[in-house]
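The data below hold one chain only, encoded as structure tokens and taken in the form predicted on its own.
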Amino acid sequence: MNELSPDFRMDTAQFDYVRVLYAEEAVNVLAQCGERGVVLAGGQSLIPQMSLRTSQPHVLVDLGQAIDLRAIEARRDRVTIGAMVTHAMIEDGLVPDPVVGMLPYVAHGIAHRGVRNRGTLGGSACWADPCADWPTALIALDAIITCLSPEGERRIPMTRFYPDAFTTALQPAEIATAIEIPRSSKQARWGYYKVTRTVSESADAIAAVVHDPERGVSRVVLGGLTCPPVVLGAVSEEIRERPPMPDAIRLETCTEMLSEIPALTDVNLHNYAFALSRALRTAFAG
């Protein structure tokens, strides 16, 4: 095993370590490794699991030095963010924000600064933890993830990227290279709220709201469930047709909106109704 830096020393099973400089190189290595290879894309979730030996890759492919995976492209209608761009870079405004204020706000709420310095947008999206911030936010933003495999490049809407919790649509030897987010209009409104005991713990409930009447987009998404983030279709359509008045956004009303989500316990129902009410108020009360 190649020796890692002191920050990464841990009690793990033996593995080979490969550092790549380009996305294509990572794909080639993974194609040779088969199922034995695992991507390191920040490591804030993977490293603790390796330390606990709940994840035991035979080959660790480190994307940390892959220059092309940190590329950022801003166009008139969209912003494309490289998969290895960190939460801290987004928080600090080093990435053009396609929905004014939303991306830095979400990034700032992720754990603590040490995690945000190392954790990456693509790593979080591909870890597919239902309680993580980016899967919920990116679905609400109608984002598209670009992936690269030996067969070439493909683009997958985030709404179709999560078949199950901790599961993605990525194929063997395929990696995420960038995430594309449409630019909002000046009329766009958004709200994001999560219920959590401490900043370092997983969210008990997440609600994200994006409403952009000029683009004809309204989406309400819940995260933090035992399944992938859920788009509340009926609620989204209702908001698209008739945005709520601030005084109509009540906890009781939001509880009724959650009838689309089956099998919520009373405690979970309260948490989600509260998160949804706060996200809606942020979006429409201003």
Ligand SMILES: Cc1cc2nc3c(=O)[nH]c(=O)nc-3n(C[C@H](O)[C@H](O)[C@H](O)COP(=O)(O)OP(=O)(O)OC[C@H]3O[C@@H](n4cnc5c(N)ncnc54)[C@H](O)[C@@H]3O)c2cc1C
Contents of the next structure:
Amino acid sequence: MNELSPDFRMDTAQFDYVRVLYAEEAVNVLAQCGERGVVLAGGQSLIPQMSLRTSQPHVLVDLGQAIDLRAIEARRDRVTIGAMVTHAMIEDGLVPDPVVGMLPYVAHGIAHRGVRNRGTLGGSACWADPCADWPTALIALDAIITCLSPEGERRIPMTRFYPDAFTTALQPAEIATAIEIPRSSKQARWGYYKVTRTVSESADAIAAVVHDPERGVSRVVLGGLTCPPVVLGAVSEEIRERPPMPDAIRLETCTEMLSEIPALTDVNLHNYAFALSRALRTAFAG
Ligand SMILES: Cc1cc2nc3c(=O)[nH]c(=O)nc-3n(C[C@H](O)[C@H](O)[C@H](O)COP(=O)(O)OP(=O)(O)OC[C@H]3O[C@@H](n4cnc5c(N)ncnc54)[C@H](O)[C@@H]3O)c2cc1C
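Moving from the form predicted on its own to the form predicted together with this ligand:
Let us now look at the entire complex, which starts with that chain.
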């Protein structure tokens, strides 16, 4: 029988495993192991990377039992969702929805139920895949991520959390503990559309639209590019001033709106114009 070349091995390199019960404990362990430590959330992105050996942590710090990271707090003006809350919990409505249906809708569109059962909001935000759903949705929602390190807690707007693709503003020994989403008003409208070939494949294009005149927030965000999600500034401003009539939302108009994004291939331009038109229609029709 042929032996597999080491390049095709699907087993992880050796690592130490630490299970923590609180976020603070995780941060302390990370501070002790320096760059060699990595936190494990739902494992849906990290474990495949470890199997491929593109990620080889020496110490794996498992957040699975950290109860404080599953806390959910609903306030009058915002809902705070623990980083370890799963996509499935959001899909099932176990999290009070601050934006009339948007969170369960986005969660439902992530992969299949097996992935949603284990994958977490914080894990998705911190993996920083530009093709993932939550980074785009959370930027559109004006969310804030709370982070904890040995120096204490800090809050970072999601619009400033991604300096690059697969890169976050987290410092060594710092973890995300929760994500805060402002409550929208009753007049708020939203639309979200993802172009993808199959449920398990990366998105080819994502468009998210949030328009809440009472809060003075209008935001159009595109995801699925090779860079972090992009806020379409001029389009967002235009929508805030003059919400589009559903009849006026055409593919050609949406193609023009994409002039803010340079160097899109024809196929990408079409995918994005399509995603944007669908998201705008959902937000403004009816
Ligand atoms: C087949 C398949 C299909 C998928 N399809 C989609 C899809 O359609 N849309 C989509 O959005 N996603 C998709 N995903 C990804 C999925 O949503 C993952 O759940 C998500 O990317 C990572 O979340 P996790 O909890 O599994 O994190 P993990 O895999 O455990 O961790 C991911 C990374 O984030 C870091 N991390 C995790 N939690 C924290 C924290 N609290 N603080 C700091 N760092 C942290 C880890 O160290 C690691 O580097 C898919 C995954 C699979 C396997």
